[in-house]
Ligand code: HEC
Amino acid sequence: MNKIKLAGVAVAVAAVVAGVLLYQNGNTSADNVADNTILMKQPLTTADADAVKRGKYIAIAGDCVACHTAPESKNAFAGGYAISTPFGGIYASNITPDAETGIGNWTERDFYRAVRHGKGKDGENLYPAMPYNAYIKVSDRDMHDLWMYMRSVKPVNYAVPETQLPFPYNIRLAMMGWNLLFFKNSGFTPDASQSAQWNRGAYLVEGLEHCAACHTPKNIIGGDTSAYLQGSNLSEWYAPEITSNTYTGIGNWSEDQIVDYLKLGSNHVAVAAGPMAEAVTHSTQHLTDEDLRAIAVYLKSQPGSDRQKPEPLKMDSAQMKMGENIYSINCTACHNSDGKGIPNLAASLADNPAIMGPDASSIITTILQGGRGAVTQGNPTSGAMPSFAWKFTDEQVAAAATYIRNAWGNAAPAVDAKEVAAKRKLLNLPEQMPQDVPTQH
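Structural coordinates of the indicated chain alone, per the form predicted on its own:
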């Protein structure tokens, strides 16, 4: 009987604790500083110009346009982009001032609650593909300026396709439990032991730039793990480690080299591609040099993973020999026989930490699908790589990737043909053409 009573008490205590946590995580009272009247339809005045200008910079730092603009669309912020997640595509909403399909009937407080707390206008829970768990750190001032800027953009009448996730991820009510586990309902708190520059970098990385959304690995239900900024799978791509680790992170990069990468889309080693190319093109290249330097200082201070470089695979294995042959025929024109590439055009494959990460998704996707580097004001030509899906079998792609990951001082696990086949299917790319296709181009 006593055991039953104790169990009942334990359940009651757990329920109270859960209730308190749910209240804390769902408490949006911090957003009450915002206006609660519908102002979207009221014209902006000349007195609003400074706030709009600052808000545009906040929108750029938050990379809002990248997710809220459909590919090839000329209608910025009109939504329709399918954000790729391990659970399926999540369509970004229309955030233009259109009253019917956008946020034209929202109040400033509605906007704050959506951005910082993941709550839709009618109280529905948003998916964390909208990184409100990072934007909760955005200050009241920056939120107000962002709101003023969004009021200034062109209204676009466009109904975004409905997100269709498989069960159980389609149950939005389950986001309450997700928030209980992973949403920390508190703003940015400066670290008094660090410099103003470091704190500015932390504010940008942890909040507006929401770097952890891609670069921190997720658990089975999409929550951030404790491996902060230590690399994460993005389905087609792998967001590499961006900490001080010298093997798979950016510990060997100088602050200047980090700034170059974020401003130009390339540096002495890497060329931004895939989702990172979008982030550089739409966001980081437009940040001030002071903000980019602050980001570099903060990232360089992060301890990172304990990964250490292993011994490279033996060059005399069958897979490595095949990979070397494929590379010498097809890749040396741009990436050179020593793997050092062409500065600001073709990535260096030698001593490139992203190449040696534990997940080979990015190199597999790039070989199969090809890609285009970030286009920036400082490097407008960028570089492009063709698709080789038509030419290489899964075994050949795996061999090329394995060779690249273990040549010129690199060292990383081998890539299996099954990984390539799965990625080919995910990318909806054709199988290799018949064997009479020439092996050179």
Contents of the next structure:
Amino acid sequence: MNKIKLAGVAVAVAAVVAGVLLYQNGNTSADNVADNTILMKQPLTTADADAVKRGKYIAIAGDCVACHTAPESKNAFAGGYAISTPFGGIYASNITPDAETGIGNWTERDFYRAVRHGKGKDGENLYPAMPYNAYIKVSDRDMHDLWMYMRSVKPVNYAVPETQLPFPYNIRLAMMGWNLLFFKNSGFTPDASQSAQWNRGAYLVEGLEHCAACHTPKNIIGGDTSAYLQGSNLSEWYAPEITSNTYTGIGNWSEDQIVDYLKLGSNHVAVAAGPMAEAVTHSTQHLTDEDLRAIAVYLKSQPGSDRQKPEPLKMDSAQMKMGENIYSINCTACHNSDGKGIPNLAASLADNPAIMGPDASSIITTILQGGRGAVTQGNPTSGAMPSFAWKFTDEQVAAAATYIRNAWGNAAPAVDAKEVAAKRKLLNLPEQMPQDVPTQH
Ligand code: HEC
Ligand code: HEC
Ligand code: HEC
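Moving on from the form predicted on its own, please list the structure of the form predicted in complex with ligand HEC.
Every component of the complex follows; first up is the chain already shown.
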């Protein structure tokens, strides 16, 4: 609470500072490059078919559908999905060509300004839950194709609920301060010392694919820190480090293994679940092999954090013994006694960097609520893990998590029962059931 209040003050102060600076400098936006006459709702012609097709790929790479479609809804891009932030839920807009409730009356220029600069039609500031700080890197050509594709989607008449954040986040002007601090108004500049392939990977990761939105840790008002792609807490989940660090990052994965993960949703050790399963299903599995390889090359070139593997916790502590016991009874059927799991089905817990990250959120969430791996064209039979929330106490979940983080050559700090209790609350999961309840699972 204190943190949030502090953040509020920081945002408000920054807003004032930014207001003054912007007043002096005028608008530095260069996004007046696009046409400002044709409205989105105006019909396309057959001559536009190629641009529409290319634009579809851009929309997939940008994963626009993930946020702009309500869960279970068949109305793609009609909005209504609430993105949860530490400051409250922010509803993604209806971005179909519907004139009344969507953006049918927008011009191409309005569209560029929203996607790359985070400005609404009337110049109001959008919340950075819309990842414009990444999309600023999208090229003019890709923006044009994306626009043509968005014009081709089915208009849906659906009014999205209004976002209601507490003060001061309800003041869109305050986002100006955020922008001043965290928004870099500069497009993608290729690095001449790197290959074309590396630059293609950088363009996708930094821009359209907005991988940093989840994988780069944030400061208290939600701006990216400099620990680029070094792992970030997403409350229920932890998006692990995806750099060349060989302990908590993916430095030991080959390019092929990274490509597999992004294409199939799993590889020799890992299975994508939660928000990453969504990113794989909606976006990365549809990228070309060349683009996936470019991403892999780029990720492997990132130096990453200086985290180093500690000594593993000793097997003879009470917590480790409890964990080992729970593991051997409840987990070996799928993950095996050697922790190696079933490739491309049940994640390996051994030799899997995500298991040893500094933040055990994904591990605790998975043990408590179970999970399901990404379903992809390349791997249509994903594995599922049952929920254990009803069966184990917080101490037992913490023990199992601590054990798997320190068995089979793994080494990572212990997990505390308090962390498990907090996750249980966050996930709205019941307390453990009394032991005498018959268990016929
Ligand atoms: C991580 C979630 C997320 C992704 C991915 C995303 N958006 Fe958004 N977008 C939002 C949210 C949330 C808003 C509303 C922000 C607000 O209310 O301030 C928004 C707003 C917009 C708006 C402004 C609409 C209006 O009526 O003001 C446009 C246009 C838009 N997004 C287009 C896109 C496109 C195109 C893509 C893909 C390239 C995309 N978005 C990807 C979350 C997302
Ligand atoms: C919406 C948030 C989100 C986005 C966007 C996202 N990721 Fe992830 N990513 C996660 C989470 C959460 C996990 C952990 C998944 C799990 O535990 O199964 C993850 C896991 C991974 C892993 C596996 C790491 C490991 O050690 O197991 C890789 C590799 C990865 N992401 C790469 C990427 C790349 C590349 C992008 C951009 C193309 C990306 N992610 C975009 C949230 C995200
Ligand atoms: C019925 C098979 C099954 C059982 C039993 C099972 N798991 Fe899993 N587990 C899976 C599958 C499939 C996945 C991959 C999908 C996912 O992450 O949700 C997985 C994933 C995990 C992950 C996430 C790995 C990552 O990369 O984030 C952890 C941690 C885990 N299991 C721990 C356990 C523990 C501890 C137990 C015993 C208490 C257990 N599992 C029992 C099938 C199982």
